[in-house]
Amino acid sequence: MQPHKIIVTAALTGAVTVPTQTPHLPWKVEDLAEDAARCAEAGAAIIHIHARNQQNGAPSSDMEVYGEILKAIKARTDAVICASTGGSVRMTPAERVRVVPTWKPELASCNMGSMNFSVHPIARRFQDQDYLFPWEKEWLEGSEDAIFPNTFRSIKHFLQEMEKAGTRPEFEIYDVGHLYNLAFMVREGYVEPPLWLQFVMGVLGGIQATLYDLMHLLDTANRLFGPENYRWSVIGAGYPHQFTMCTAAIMLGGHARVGLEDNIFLRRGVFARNHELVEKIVRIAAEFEREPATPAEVRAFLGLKGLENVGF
């Protein structure tokens, strides 16, 4: 893939953003498929998905719902679908990884370390009567005492399941130690370069969204793997981090993820739709003479098995 190309990932819904936060969060199958198609038209080559309960929008590990989402998106676009195995901090590792052997996606997230993962400050923005669904308040407040578990044993199991399914791992790096965890897995033979890294920056409990921290991540990755052995993208959690950190990635030759999973604002005080976030980062990239990669280019660049070889 030419260096002027940029891989744009659209993370549509996640498991952290609650419906009360924004009127535009998609969680029903048809809404996710529509958002995926519009994001692909706007320049996203990868669509990152989580499953949600179809009655109340709560995060779900229901494989039937997951399958409906995957099939609906595949019917609307040829974009690469990256299935989340992060699920949510309330799910067990066994629940989170099931999407890989069940549906055999081309790409799936693989979180590289246990961590505190909290969004409890968001709950301060709302009164009890503001919430659309009963589960949301406890979901936000309860994250203050939540640990996102990703032990070496579970990471090994996730990688083994991905290898059997022909699914390429996308490594979610929330902190510098996660790079060292990944280097250990490379040494142990559970994964081989080139590696596809997502630097997740700005989550409360992980590395924060600053240029200093991004450069530290890159310096560490260069030492551990060599720049020829990995490709990288940036996630900036929250506003304005989504745009500041993704712009830094564009300038430094990396790639970018946007979407309502990570940030709900297009600009200060203006709620975004997923495709608008894609359009904005594509406009920013154009100012640096970088243009969106196509799904075909991404498949070749990341060595993916192709849409015809998935299980949905």
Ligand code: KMH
Given for the second form:
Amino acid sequence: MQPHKIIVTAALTGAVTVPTQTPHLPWKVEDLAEDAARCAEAGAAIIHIHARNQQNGAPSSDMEVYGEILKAIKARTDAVICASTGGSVRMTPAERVRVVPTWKPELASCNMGSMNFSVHPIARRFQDQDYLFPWEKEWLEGSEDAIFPNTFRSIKHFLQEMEKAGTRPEFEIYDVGHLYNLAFMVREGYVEPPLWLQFVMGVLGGIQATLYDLMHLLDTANRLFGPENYRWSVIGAGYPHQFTMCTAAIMLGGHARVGLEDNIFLRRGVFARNHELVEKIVRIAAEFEREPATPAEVRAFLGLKGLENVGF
Ligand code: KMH
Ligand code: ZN
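Structure of the form predicted together with ligand KMH, given the form predicted alone:
In what comes next, the whole complex appears, and the chain from above leads the way.
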């Protein structure tokens, strides 16, 4: 892939944002498919998805729902689908990994370390009567005591399942230590370069969303893997981090992830729709003469098996 091409990922819904936070969060199958199609049209080559309960929008590990979402998106766009195996911090690793053997996606996330992962400060914005659904308040507040478990044994299991399913891992790196965890897994032979890294910056519990921290992550990855052995993208959690960190990635030759999973604002105080976040980052990238990569280019670049070989 030519260096001026940029891989834009749209993370449509996640498991962190609650419906009360924004009127635009998609969680129904049709809404996810519609957002996926509009994001792909706007320049996203990868659509990152999670499943949610179809009655109340709560994060779900129901494989039927997951399958409906995958099929509905595939019917609307040929974008690469990256299935989350992060699920939510409340799911067990066994629940989270099931999407890989069940639906055999081209690409799936692989979270590279156990950590605190909290959104409890968001609850301070709302009164009890504001919540649209009863699960949301405890979801936000309870995350203060949550641990996102990703032990070496479960990472190994996730990678083995991906290998069997022909699914390529996207490594979610929330901190510098996660790069060392990944280097260990490479040494142990569970994964082979080139690696596809997603630097997740700004989660409460992980590395924060600053340029200093991004340079440190890149320096560490260069030392551990060598620049030719990995490709990277960045997530800036929250506003304005989504745009500051993705703009840094544009300037440094990396790739960018946007979407309501990570940030709900287009501008300060203005709620975004998913495709508007893609349009904005594509506009910024154009100013730096970087142009969105197509799904076909991403498939070749990341060595993906192709849409005809998925299980949905
Ligand atoms: N929720 C994001 C901060 C995953 O889905 O596996 C990171 C993420 C991980 O997207
Ligand atoms: Zn995710």
